[in-house]
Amino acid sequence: MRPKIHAHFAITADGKISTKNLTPSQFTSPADKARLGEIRAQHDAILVGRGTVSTDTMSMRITNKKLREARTARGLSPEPLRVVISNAGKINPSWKIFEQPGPPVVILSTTRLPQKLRAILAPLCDLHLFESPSVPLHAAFSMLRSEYGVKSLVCEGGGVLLGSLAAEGFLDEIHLTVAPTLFGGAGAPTLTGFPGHFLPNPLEFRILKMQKIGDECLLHLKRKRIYGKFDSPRNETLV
């Protein structure tokens, strides 16, 4: 069984996720920097790839006290579960997640990752590494599910990293930013990754709610369960 899988990103109008020199992250508004901490309250784990933990300097923290003080009144921890993916291990020892006490850090990676920085990492975080060349998604997030409890998470980039999930039929819902600028590039990452990887069937979503907000577009997108020439029910097991 995993947990129900849900994305939140911010694309510009052209549908790029950032620039071709994967720049952070910061062409949405304060509001939209807000809704971040509003999604990742409704969840039990935040997941992100390790390039995207690296590039936008990320802690995966709540920093708004009434979101925190609110989960706790819900009977949950004040804040999700960090989760960082990597399948090659390279993770940094010195990012920002590790930096101070927070909600603990799951590392899923490897047995890539080396010798030296498992030791190194296991003072700060939960390594569970995979005998594989990748993380194999189905495992890793049934093991979220019976080991640390996690019945939804929110998967935050990158882009590579949601282009895996779609592949796999592991998204669930979709909350989506828009907003009104253009970043042009052929090399520019998209929602599932770079231009030219294509999905191998297309997933197909109805919309939840759409709405403005400033001179930005709010969607919420929940996946169609169509079993038939594009969809399979191999992985529609959910918490």
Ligand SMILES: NC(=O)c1ccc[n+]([C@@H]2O[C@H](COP(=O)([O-])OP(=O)(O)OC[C@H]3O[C@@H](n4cnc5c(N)ncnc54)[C@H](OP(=O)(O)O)[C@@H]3O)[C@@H](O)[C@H]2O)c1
Second form
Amino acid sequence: MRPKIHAHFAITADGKISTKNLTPSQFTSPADKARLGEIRAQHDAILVGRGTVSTDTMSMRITNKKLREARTARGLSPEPLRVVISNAGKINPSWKIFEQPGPPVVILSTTRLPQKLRAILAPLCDLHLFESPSVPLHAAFSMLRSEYGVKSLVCEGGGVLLGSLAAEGFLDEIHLTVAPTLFGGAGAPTLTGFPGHFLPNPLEFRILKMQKIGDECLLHLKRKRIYGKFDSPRNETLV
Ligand SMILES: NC(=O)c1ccc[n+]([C@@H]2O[C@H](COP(=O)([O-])OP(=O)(O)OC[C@H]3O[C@@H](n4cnc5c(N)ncnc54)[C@H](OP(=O)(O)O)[C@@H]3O)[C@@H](O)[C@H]2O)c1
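Counterpart to the form predicted alone, namely the form predicted together with the ligand:
In what comes next, the whole complex appears, and the chain from above leads the way.
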């Protein structure tokens, strides 16, 4: 059984999530940043790829006190679990997410993570190391559900991670902020990673909500359930 998987991203009008130099993703309005906290507050965990944690120096926290209190009133922890994924185990113990205090951090990685680094990280987070060259996503998500009670999570980047989730059908809903900005650049990443990497099959979504706030357009998309030759029952959300 896996959690329900949402994604929350900002894209430019030309479909980029960052520039070709992978500069931090700070191109949306303060209203959009506030919405980020609201979406985080709806989930049991936040998931990001190693590239995004290092580039965006994220804390993966909910800074709004009212949102934290509302979660507590609902019988939840004040903030969601923070989950970082890396195949190669390139985890930097000086990342902001390891500053204390804060909600627990879970690292999903493989036995490629060096032994020395494991000893340094052990007091800072929960390490889940899979004995395979890459993290088996289905097993990792099932583990999050069974060991941490994660029924829903939100992936906040980056494109490489979202591309891998989409390729394996682990994507149920997308919250997208379309900013009236152009980055250009053939090599700049999109929602599903770098140009040239195709998904094995197209994924189709319905628009649940479309809203204009200031100069930005907010889209809430929900995956269409299709069980045909381009899909499989494994993609079903079992929540
Ligand atoms: N506009 C937005 O909303 C938004 C959101 C997030 C990020 N960004 C931008 O995107 C850029 C970073 O993009 P990115 O694509 O490099 O970031 P990313 O997906 O966060 O990081 C890629 C790395 O994450 C790990 N990873 C990804 N998928 C994995 C999987 N299925 N299993 C195990 N590990 C996995 C791998 O780490 P290892 O190499 O260590 O194995 C991979 O090299 C930054 O410029 C950031 O600002 C924009």
